[in-house]
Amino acid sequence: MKHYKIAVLAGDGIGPEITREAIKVLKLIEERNDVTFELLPAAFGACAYFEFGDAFPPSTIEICDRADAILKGPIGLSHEESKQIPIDKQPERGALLPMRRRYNTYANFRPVSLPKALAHFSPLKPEIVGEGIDIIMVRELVGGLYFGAKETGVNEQGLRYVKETLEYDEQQIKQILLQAFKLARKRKKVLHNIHKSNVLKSSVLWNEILDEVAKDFPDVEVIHQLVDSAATNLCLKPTQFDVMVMENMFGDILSDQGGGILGSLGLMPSACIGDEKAYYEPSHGSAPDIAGKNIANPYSMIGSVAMMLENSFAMEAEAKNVWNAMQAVFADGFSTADLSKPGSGVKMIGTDAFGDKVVEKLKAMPRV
């Protein structure tokens, strides 16, 4: 039997609510296979900083480091209660980013999908999404503007100033651009490189290593776009795109976007894959304003879940199997309250509900 430890960060807000959720669908996949996990629940976040002064602190740490994977919930605070926590210290600079540069994950994915048949759910017009939406942002997560050099202060005009550094050498644009070449061949071969090279030279050293890497995948087809163009063709042709790769702080925006279009950031897990260690968590925020309320959409927690079966653990079929499942629940016509528009016929449940009748839809399928 195989046996995998999971380091468990519920994070803050509807964090614990949907990693609660996530944890149902796993111990039902321990029932189904020949496979144990053994939780490693940690502090992380504004929960951390609150609890140990550090939101990324040392016992955290220990347990990440020895985990085989990682399954991270939404961090953060609202903007006023984050004014309690020293900025350099808030969950995003104090954690998130400390975790990605540790665990060098530098491949981001993030999958923006929608079947035809759960169409109703975008608030784009049924001839726009077409057949469905299927799109993959790869995005790079270790380098670029939020991890460059930082400075503050005051000019010699006594202003008060900002500067910040967006830095990239040609590894790391050339590590993240390998990833996504490869996931492009296994699917439609059409890879959309998202850039601002007619402003930007760090897209220009982008594009350069792009050209160089392209030459080992000729059956591959490259589309450059330019970022805020692929952000409008974004909501008037979603359709046209597959695989798309980009820049850190693109990819933060585009995935974004990439939710609105789907009708709910509740519908964006995501994978963070480094060379020795992955983590995974939900694209969207901690949502304090709706935390305790059973109302948040745990999609994208159980979708990390699913990404975590197929790239951690090597377990394609079950992973596949909680997609389908969840895609179930919605054909039945049952979703959360992000989802459930008034009118739109959809019967509204609560976050906890919407787990078991994942947890009931993949008892019902075939064991792999």
Second form
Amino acid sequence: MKHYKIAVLAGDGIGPEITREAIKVLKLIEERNDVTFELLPAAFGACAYFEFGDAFPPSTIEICDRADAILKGPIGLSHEESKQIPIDKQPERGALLPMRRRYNTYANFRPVSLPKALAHFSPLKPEIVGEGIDIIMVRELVGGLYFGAKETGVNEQGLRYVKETLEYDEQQIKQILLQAFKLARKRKKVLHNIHKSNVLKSSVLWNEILDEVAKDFPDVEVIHQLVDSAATNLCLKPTQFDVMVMENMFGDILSDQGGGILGSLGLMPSACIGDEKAYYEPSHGSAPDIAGKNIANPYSMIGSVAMMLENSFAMEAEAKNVWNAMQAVFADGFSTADLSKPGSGVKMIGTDAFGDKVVEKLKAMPRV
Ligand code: IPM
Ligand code: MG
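Compare with the form predicted alone: the form predicted in complex with 3-isopropylmalic acid (IPM):
Full complex below, order starting with the chain above.
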């Protein structure tokens, strides 16, 4: 019997309610497989700040350090509410970035996936969605502008100024590109390299390293695309993409656009992988406006569980079952109010009922 410790950080806003549904799925997976999960709940985000004065308190660090994997809900407050917390202690700067840095989770995998049957969720025309969208964005997660040195002050002319640094070394670039090439090799053997080398020197170095790494992957075709052009192409012809790789900020922006072409960020789970530790989280925020209303779809959280099963526990087949179970609930015509409008023909159910239906579907799947 395998035994894994999972740190469960429910987070803020809709975090606790979608995490509850993910836990239902984990419990069923224990019943169906030769595995036990020890769930270690811990405070993280604004809730942790209000309780401990720290969005990533030492008690949570200790739990995450000894966990085999971390399941993390969305964090953050509304723009107005954030003002209650000093800037550097706010959940994004005070918890999320420090977690990424601590565990060096440099490889962020964000599936942008919309089977044809779910094309009605997308704002794109059916002929653009075609046979469905199936992209994985690979985002570098611990470098670039988000982690570079920052400086603010008043300059010699008496003007307030800010300076942020975009820094990568060749090793950082190489390790993320290797992940992307390996993934492309397992999939369609096409890698879209997203960059801005017509302006940024960081992209020039990125592309230089890419040419070097590509030598070990002669079977993978590389297609270069400028990031601004990729943004357009994601709307006009998303089906041209399979694996896309890019630096941190490009990935932050394009992956949200990915959610946009699916119809909602609620359909965006993700995996953040380092050499020693991985954590799994929805790509979206904590949606304080709909928190506690039982209308948020738990797809991104349950999808993050599926990614955890595959990447941290080598349970690929059961991960696939979890994806299929969620698709089957949609295929039966059920949805939640955050994804669908009344009158759109879907049967609207709550967050908890959606989780229950995923559990029912998973129960009916062949055991592996
Ligand atoms: C994401 C989020 C984070 C990021 C925020 C919350 C700091 O937008 O994971 O995409 O910018 O990386
Ligand atoms: Mg983002």
